[in-house]
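To begin, one chain is listed below as structure tokens, in the form predicted alone.
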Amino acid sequence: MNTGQMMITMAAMILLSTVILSVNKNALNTTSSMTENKYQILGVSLGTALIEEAFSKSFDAYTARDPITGDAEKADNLSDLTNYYSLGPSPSERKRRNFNDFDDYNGFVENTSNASMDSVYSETLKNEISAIFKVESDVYYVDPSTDSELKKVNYRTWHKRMDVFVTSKFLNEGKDTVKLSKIYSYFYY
């Protein structure tokens, strides 16, 4: 083999190895994209679970069942309503699952490591996920009336909006946070 031959050897090897190098370069890319992908979607599905079942609640805790009767009232004045710096879960109400209305979850807070068994998330750890996820919510009182932006406000309205947030370390390394939004308005015929 003379100088010719070998120095043609010598690029086509270097061109190999910068194909190769690019090759592998694009696939941890597309797998690290699909795993920040997939960790995504399960927080949204966490935080969409979890609106979901304070949908299935009463509006209020005046509207709520009576869990032996199976009645309930209606709220014909906003002075029916709880007041909005009394939301969030009464002293009968610390477990998730006594939870009755949906201003409930307000404060929430739970850590899919450490989910009691009355979570849906047990049914997740059952799964065994290898990310762990937060997942806060507030309600408060909107009026659309007053604010397109539909912001706190500080009186009772007909209209409770909830924000969930779900947070994890695998979420772009903790920086990003999926937030959720959902307004529950009470109307009875």
The other form holds:
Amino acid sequence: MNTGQMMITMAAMILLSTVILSVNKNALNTTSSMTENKYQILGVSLGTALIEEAFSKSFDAYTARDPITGDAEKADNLSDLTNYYSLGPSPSERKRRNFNDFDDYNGFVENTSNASMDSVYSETLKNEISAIFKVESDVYYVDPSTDSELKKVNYRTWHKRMDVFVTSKFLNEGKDTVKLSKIYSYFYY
Amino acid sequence: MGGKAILLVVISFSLMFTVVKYNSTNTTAQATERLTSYYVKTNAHNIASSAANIAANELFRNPNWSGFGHDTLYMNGGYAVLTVNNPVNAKAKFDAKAVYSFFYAGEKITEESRVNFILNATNYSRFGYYTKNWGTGYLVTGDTIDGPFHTQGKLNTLGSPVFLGKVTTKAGLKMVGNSYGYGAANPEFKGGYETPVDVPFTLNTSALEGIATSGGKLFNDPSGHNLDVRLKFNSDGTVDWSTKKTGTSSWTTPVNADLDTLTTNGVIWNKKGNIYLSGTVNGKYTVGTAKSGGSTGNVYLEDDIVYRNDPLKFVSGGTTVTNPDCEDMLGIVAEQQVVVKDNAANRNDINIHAALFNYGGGISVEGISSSKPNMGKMRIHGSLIENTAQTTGYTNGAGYNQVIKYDKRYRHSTPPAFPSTTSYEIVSWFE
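Switch from the form predicted alone to the form predicted together with its partner chain and print that structure.
And the full complex, kicking off with our chain again.
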């Protein structure tokens, strides 16, 4: 191998090394991005699951169905509903499995790493999903007749809004928050 | 030569790696797009659903609600545009179009989501058995209620009665067991149970009078007296009708009329008085009467009132299916109640094929008492709607043994202009 061939070989090796490094960097980025996407989707799914769970409950503690008799009261007046400053679980509803109405989810905070055994998040632990999520929710009254922005009001209405926040250090290094909102209104036909 | 070969090999590898890198980058970009799309769609759908929930509540509280002063609601970075159509008519249609936008990597991603639903007044004939007042009685083990059931009161059950259709009550359910040998409290709701469900009991006689006036047949005494109308339906599609002033005894000579000519919209209404009814129905009609003072507003059944073919076919186990050969349908509307006449024709069974609407009472038997003889079976194949249940038989055998079977055609079809509620029910919900 003469000097010229040696030079060409060296150049080829440098080129190959550069390409391999670039591809390797790209592969790492792809893996990281895909993993983060997966966690983002999981975060949205956790938020949606909490909203769907809350929607399966009664609108208010007053209208909650008696688990034994099946009876449920009908709210005729706004004064029948829980006052705006009392939204949240009652002392007997400290565990999530005891939540029986929508506003019990006001002030709800749960972390998938230390989810109680009655929590759906215990299933995610069993499934060995390594990311840790913090799920929080707020429930408050809104008044669409007077406020098109659907902001919190300090009086009772027939509409309760739930905001769910899902955070994790795995979501863009903790900079991103998944936020979902939905309004539950009282009606039966 | 060797150096060039190496260079060619390296360039080939480099090209291959470049393709791999390109594909990898594309995969990442697509995954991110899908994530963003999933998030944006979820938010758009939540906003549209929220708007629909809000509208459903407003229409529930006020059937004439036609929207807020502002038709756009903003939420969580998106917005929903509300549209309510024709709420003052029988049907209210609501549509929410939600738009949610999200910026990702400098690019605006927008998704639309729609939720719409249709509300309609509930026709009472869709109930197998509707009773405004339930009272203190019990349905007990061995009782079977066919078709959808509703009461505005509290339903009392003892033991394990069976409900074949969906059961709804406004005031809940009282289940009693282990009394009088009726076993544990375990009512069987084969179609499900729901409470509280409010289906107010209303009757708009003016509307029926209007429909009978324009395209139907309205009976009305020109001198303003209460009028009794006798209708005997014939299987050839005609009816023999005659009248008399209420409280008198002389009927006019019966007139045979073709029903297609007598009433083009199928409604025959007596402005005030009573109706005396019997025969075989050929076609689809609603017959009824308003009341004016005591002893009026009743529909008296003088004999069987049946279709040309029974609407039900009985199959094994006492269950029924719809008879495809039956095309006839009858609604009987009494502002007071439907009464079975105590006459020779009715003393050995009575067959009734109709939806019976008893606004002031319930189906009853003229002069019924525990000392009356047994009159066989009262077979109602259709639907029974009443204010308050009346006695039609006694445990000692006096009167009738009542058998009510639901005509399942009423789920989707009703007799012409048969009464409906003033409130709505959801007939479709699309997301």
